[in-house]
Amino acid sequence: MKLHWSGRSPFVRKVMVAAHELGLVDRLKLVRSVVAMNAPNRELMRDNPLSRIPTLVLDDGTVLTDSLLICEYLQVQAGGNLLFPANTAGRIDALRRHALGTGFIEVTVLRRNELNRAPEQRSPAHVDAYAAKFAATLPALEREAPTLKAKSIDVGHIAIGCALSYLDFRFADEPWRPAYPALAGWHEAFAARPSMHATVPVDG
């Protein structure tokens, strides 16, 4: 299977962590694909017209273009229900936490993009909105921390773990751990997993 990949994308990292957890990483052929909001990748667009990563191209040519969908496909290939609980309540809970973690990734990416613009080109309204969402999400995740520790790893853990690691990667000058000790403790343990060590983000 061909995976359009970038070592700095938190969305790609979710898929790679899932692949490692499921023992499927050796079945992925990684294709370095650079994407930017203002610069469509024409080569990638042959497989995914939206020019977004991750994009997984199956051996029969079928294209999967969303990280959650790709994770679920990998789960099907691996068998069992490690990342997506079989019972309805467990599945909804995992997907709920996945949505929170992925939403935090999206806000973090948008905030960084806006702050990377020249000062005269930034939108103060957008900067303030992203900062407000940013500040509200960490307390929500702190409240989730006790339940994260009590559950086996699932797709929700992966999303939240990758979100916090991306925060460390892109906003290292904004330490969050002192104010959120329960979340920090959970993330320290999660980040020590071999799947996380194998997928540490890098620029370039």
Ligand SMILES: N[C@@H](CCC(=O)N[C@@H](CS)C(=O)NCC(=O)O)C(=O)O
Given for the second form:
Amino acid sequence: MKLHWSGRSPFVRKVMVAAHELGLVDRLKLVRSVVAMNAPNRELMRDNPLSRIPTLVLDDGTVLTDSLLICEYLQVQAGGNLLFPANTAGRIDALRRHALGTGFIEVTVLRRNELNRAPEQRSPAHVDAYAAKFAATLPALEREAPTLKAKSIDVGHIAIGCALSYLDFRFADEPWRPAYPALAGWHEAFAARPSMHATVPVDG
Ligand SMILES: N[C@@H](CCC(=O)N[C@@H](CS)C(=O)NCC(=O)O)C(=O)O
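Previous: the form predicted on its own; requested now: the form predicted in complex with the ligand:
Below is the entire complex, every chain and molecule, led by the chain shown above.
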């Protein structure tokens, strides 16, 4: 399987953590694909017209896009239900936490993109809106800490863990741990997993 990959994408990291947890990482052939919202990658677009990563190309040519779908495909390949609980209540809860974590990644990426624009091109309304959503999500995640601790890993843990590690990678000058101790405690343990160690973000 070919995975359009980048070592700095938190969405790609979700897939890589899942692949490590499921013992499938050796089945992935990583292809470094550079993306930017304002610069479509023509090579990548042959596989994914949306020019987004992660994009997984199966051996029969089928293309899977979106990190959650790719995680679910990997789970099916591995068998079992480690990342997607079999019982309905557990599955809905995992997907609920996944949506919160992935939504946080989306807001954080948008916020960073806006802040990276030249000052005269920035939209103050967007900067303020992203900052407000960012600030409101951290306390919501703090309230999730007991639920996160109740189970070792599923797709919800992966999304929230990768979201928080993305803050450390891109917003290191905005320390979040002092205000959110329960979340910080959970993240410290989660970040110690071999799957997280193996996928530490890299620029370039
Ligand atoms: N919902 C998608 C989002 C993927 C995404 O936005 N990836 C970013 C990289 S971090 C990207 O490809 N951006 C380029 C673009 O949107 O043109 C997923 O979960 O895989």
